[in-house]
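As structure tokens, one chain now follows by itself in the form predicted on its own.
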Amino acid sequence: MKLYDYKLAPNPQRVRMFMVEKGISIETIQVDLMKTEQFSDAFKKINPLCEVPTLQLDSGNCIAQVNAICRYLEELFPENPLYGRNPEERALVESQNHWVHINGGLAVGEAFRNSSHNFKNRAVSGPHDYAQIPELAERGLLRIDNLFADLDAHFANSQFMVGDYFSMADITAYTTINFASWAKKTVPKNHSHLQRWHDQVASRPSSKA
């Protein structure tokens, strides 16, 4: 297998953190997004969506999207499950992981891609061009503030995203909080529960992936 990666982007980091937590080693190939290598004819044959991460299987088939890649790897390497250890946990992890992605990852992308001059006419990732909408950037910043507050309230009563169990939902939340700095948003000083959790995850070896 080969993982098409870009070290600076948050979504590929989610897969790398997952791999470290699982003890998985896969050959990685860097696709330089700043040089727009994702739009090259060669990479479009691998992933027509022009996005990383992308996992290329030995069969030649390619899997795009973080959750699909990690689910596939979870099936291949079931030890130390990160999507839940029983049906209830699996449902809770899926729910929390989706919630953070929708209200966090997409919100940061909304704020950043609709305001950065580097993404003029590239407000949405993928093969198509979309104009920036300043109002979406403003809304994204508000959504980030709400995410921080909601997570702080959650961690007041929970060690991780799902009780005392470290999961894929924590990986998604951690990379999302870090991604928020791209939109010049950091954890507010009065959000001590969120900061406690973030420091805890940052101390794990996988956070350096």
Ligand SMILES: N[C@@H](CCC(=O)N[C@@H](CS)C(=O)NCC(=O)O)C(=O)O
Given for the second form:
Amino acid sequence: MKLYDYKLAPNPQRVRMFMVEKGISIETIQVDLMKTEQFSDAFKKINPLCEVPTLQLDSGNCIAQVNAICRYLEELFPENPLYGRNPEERALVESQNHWVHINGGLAVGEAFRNSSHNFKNRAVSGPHDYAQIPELAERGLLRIDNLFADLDAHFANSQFMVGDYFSMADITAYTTINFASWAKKTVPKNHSHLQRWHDQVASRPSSKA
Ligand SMILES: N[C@@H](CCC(=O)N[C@@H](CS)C(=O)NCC(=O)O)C(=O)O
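To complete the pair, please output the form predicted together with the ligand; the form predicted on its own was given just before.
Every chain and every other molecule in the complex is listed next, the one we just looked at coming first.
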């Protein structure tokens, strides 16, 4: 197996954190997004969506999408499950993971990609051109503020995204909070519960992945 990765990007970091938590090591190949290597003919054959992470199997098949990759790895390496240990927990992890990706990762992307010079005509990742819409950048910033507030309220009563169980949803939330700095947003000083959780995840070795 080979993991197509880019060290500075948030979605590949979700897979790298997952692998460290589970003690999995896979050969990685860097696709330099700053040099637009994801649009090369060679990489398009691996992932026509022109995105990382992508996991290439020994069969030659390629798996795109963070959750598809991590769920595949979870089945291959079931020790220390990160998608839940029973049906109820699996549903809760799925729910929280999806929620924080949609309202977090996509909101930061909306804010960042609709305002940065480097993403002119690339407001949505992938092979198609999309013009920037400044109003979406504004809305994205508002969504990040609401994300911070919603997470702070959640962590007032919960150690992790799903009770006291560290899961894939925490990995998604952690990389999303860090990604928010790309849109010049950091955890507000009065959000002590969110900060407590962030410090706790930052102390795990996987946070350096
Ligand atoms: N939904 C995809 C998102 C992957 C994604 O957006 N990857 C970004 C890096 S964080 C990318 O490859 N962007 C390429 C580009 O911006 O052209 C997943 O879950 O893996």
